[in-house]
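The chain that follows stands alone, in the form predicted alone, written as structure tokens.
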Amino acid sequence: MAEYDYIIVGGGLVGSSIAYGLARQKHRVAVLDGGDRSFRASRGNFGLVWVQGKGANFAPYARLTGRAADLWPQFTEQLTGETGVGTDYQRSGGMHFCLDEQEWEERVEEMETIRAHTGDAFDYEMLNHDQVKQQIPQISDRVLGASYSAQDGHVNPLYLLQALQQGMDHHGVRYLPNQVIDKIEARQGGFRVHASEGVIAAGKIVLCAGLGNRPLGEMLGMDIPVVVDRGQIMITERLQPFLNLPTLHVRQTAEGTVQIGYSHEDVGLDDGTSPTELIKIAHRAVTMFPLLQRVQLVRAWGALRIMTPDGNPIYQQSTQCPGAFTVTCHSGVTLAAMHAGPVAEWIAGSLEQDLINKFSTDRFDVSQN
């Protein structure tokens, strides 16, 4: 029987970061994949690493976003450097369009709270028409203005998910994929899994199986929930550079393609599109940019985002099995360098990590709070 010192479930963004932030630790690891029928949140990324608009209603969650996007430089850098593969991270940063003055009010208003939560440290600004026009002469006249952060950038997410990937072969993780998991049983001293490949042994377990976390959590008495958000983004021809920051709707990738999304929508499990909804996303990416009306579409496609009830991370020792973990969120880009480093080391045990703490389910009890 295999013996490792961290079994990870989960082999996309997620617990790709958290798989090599532990390995780089010298931790025996083996992660436990799905197949490529499994939902995965990294086909429907927008590939932003995004500070602006993240944790208005939860204080924790701005820092962490803020603290994530520090992080980022750093780690690509190293993630590059062991791996020979570029993720095209830039930080650039990103604008928020808005198109009237109702959605210019509601972005101050979010805006202000995120920099109260922060202590300051978020920096933003809002851009009027012609301040954006500056930057983006290709805007239409209908964009009222924008929130603006330097602080925001962008990424290629399958250059990011093939790095840590590449990563954790460098550093000796065992990666599984094709796994179906029957039975996880806690055991003193580790954990057992029955999965496709037999029974494997560890002595910690991190479930980052994103809509299967909270099936695996019941067997490791934690109640992790879950909720599914269905996003469409569709991708077009190659095009001249037109914007060289990325916005919430629309983001250029460094080939010239340009991808549009944005959309959230309550469907169970169905990952696949809608013409309505990819009409009103289109719409909006018109409205924005002009010249995007004549433009060849190659492809689009739905994706289920990971969601949790107020949309903020999930960090989780069971109380019931401890070291049993849960990393339950949708921001596997911006987070990523955050997973790979503090999250990974708290996980580890390395590191006593009070933000990190704040994310625990204990939120949700009504009766703590």
The other form holds:
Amino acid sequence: MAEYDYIIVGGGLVGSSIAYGLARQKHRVAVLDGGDRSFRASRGNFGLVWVQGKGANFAPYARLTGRAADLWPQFTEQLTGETGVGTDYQRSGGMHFCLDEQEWEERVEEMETIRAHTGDAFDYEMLNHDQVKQQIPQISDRVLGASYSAQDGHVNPLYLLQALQQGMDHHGVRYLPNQVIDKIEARQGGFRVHASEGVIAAGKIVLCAGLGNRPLGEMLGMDIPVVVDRGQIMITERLQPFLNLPTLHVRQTAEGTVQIGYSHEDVGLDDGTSPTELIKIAHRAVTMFPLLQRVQLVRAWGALRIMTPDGNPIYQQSTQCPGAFTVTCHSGVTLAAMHAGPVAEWIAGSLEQDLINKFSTDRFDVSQN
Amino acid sequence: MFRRIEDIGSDTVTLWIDKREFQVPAGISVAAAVLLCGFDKVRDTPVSGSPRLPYCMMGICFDCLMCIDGVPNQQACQVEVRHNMTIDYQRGAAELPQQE
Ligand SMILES: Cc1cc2nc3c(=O)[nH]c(=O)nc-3n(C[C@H](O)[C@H](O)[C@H](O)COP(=O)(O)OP(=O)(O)OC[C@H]3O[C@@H](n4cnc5c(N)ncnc54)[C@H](O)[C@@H]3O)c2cc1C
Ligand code: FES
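Moving on from the form predicted alone, please list the structure of the form predicted together with the partner chain.
Let's see the whole complex now, leading with the same chain.
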């Protein structure tokens, strides 16, 4: 019998959530992670648990995200209860500012589409300038209004990762960092992974290696299309609280810093920063919150998003090598509660998941369309 | 707690640290001055409120944050002393900047 029930390749937020979820169901799990030089979206993201705007082009994604957000309060409570690590999660509601009429109209249309996709489960409100100002007195006159959803919230994503790592440890997961994988063999009844640690065998394998998933997928007969998208973020000195809920571009953390995002750039595998993008990001933030003009920045960084061709997650079991799965997605913070729960159950086969089956790579197959 | 191991020049400047007057050698950093004057903290942290002193003295750790001439969260190890400078503890997170 193989030593493990599951090998998870990749120990970012996605792999850690799934490993934690499987281990809580008493499965024996090993996580093979890369080294500190790898690209790691989980250590450079914006920390939103965000529903509004997700899935306008794909109804199942709107439903998946809504469910994830609804599972978050219980998920984080359980995680903190088991590990003692708080995640600073707040379901405070969230706002997306509109600066002109056109943005406002596009926003209404997108929100209505998502509401229809979710059978009214997604709830939102459009707030005018005065209504926003009532909640956040620091906004500028340039803010025309905002879409608001009570389902949105935010979290400290580094504490979340730390909590998941301790949660894995708590449930007996073996975590192996600095692994280079040479070969994966699919055999009758299981998989053998040739890694730096040696040969490790398990009944099933889940590829959660983010940008590393494409070549790993090829070893298991899966075509995993991964698209890179760089985002840049800045963070300020610690300030007295002034922003009691996150907005899409500016949020104040529980510890007082103000996180300012973000950009989208197609620059390949380069996670650096560039003055041109940082200027745009800073300019937009100051337009929304003039007080930021006189606040000091402490740091700026770039991180690479793991995108799919249509922006929606991939949940796929290999048809060529059954027992091999992949989870490849953006918004791994938001979806963490879903991954540790229903997605882990789907992988374990203990749950028939109509919703999750909609995220297979079949949708990219031209013969299907 | 600290004393200088050599005397470089006799120029001094006047500083107001926590509203008290001190004479310190010209050319040193605010962090060095605060240590030289025997203070046992430069700030209280915003999250746990614990007292801190400068740590790396080279601009990396941000443990030396102070309010210098009314501007909060300055890295005291990166600022040279000037005549009549006012230096205060950084107490927790900075006040919000006043809008003009
Ligand atoms: C700028 C930015 C802002 C974002 N903001 C948000 C947000 O506000 N809310 C939200 O929900 N999401 C956000 N995201 C997305 C979120 O960060 C990602 O979806 C999530 O971190 C992905 O996690 P992951 O585990 O798939 O990937 P990663 O964190 O990249 O982890 C992949 C892991 O796999 C390992 N690996 C790679 N190849 C191999 C290999 N061959 N063998 C072994 N291990 C390997 C790596 O070492 C790494 O540890 C943001 C992302 C970015 C870049
Ligand atoms: S003492 Fe480390 S930054 Fe000043």
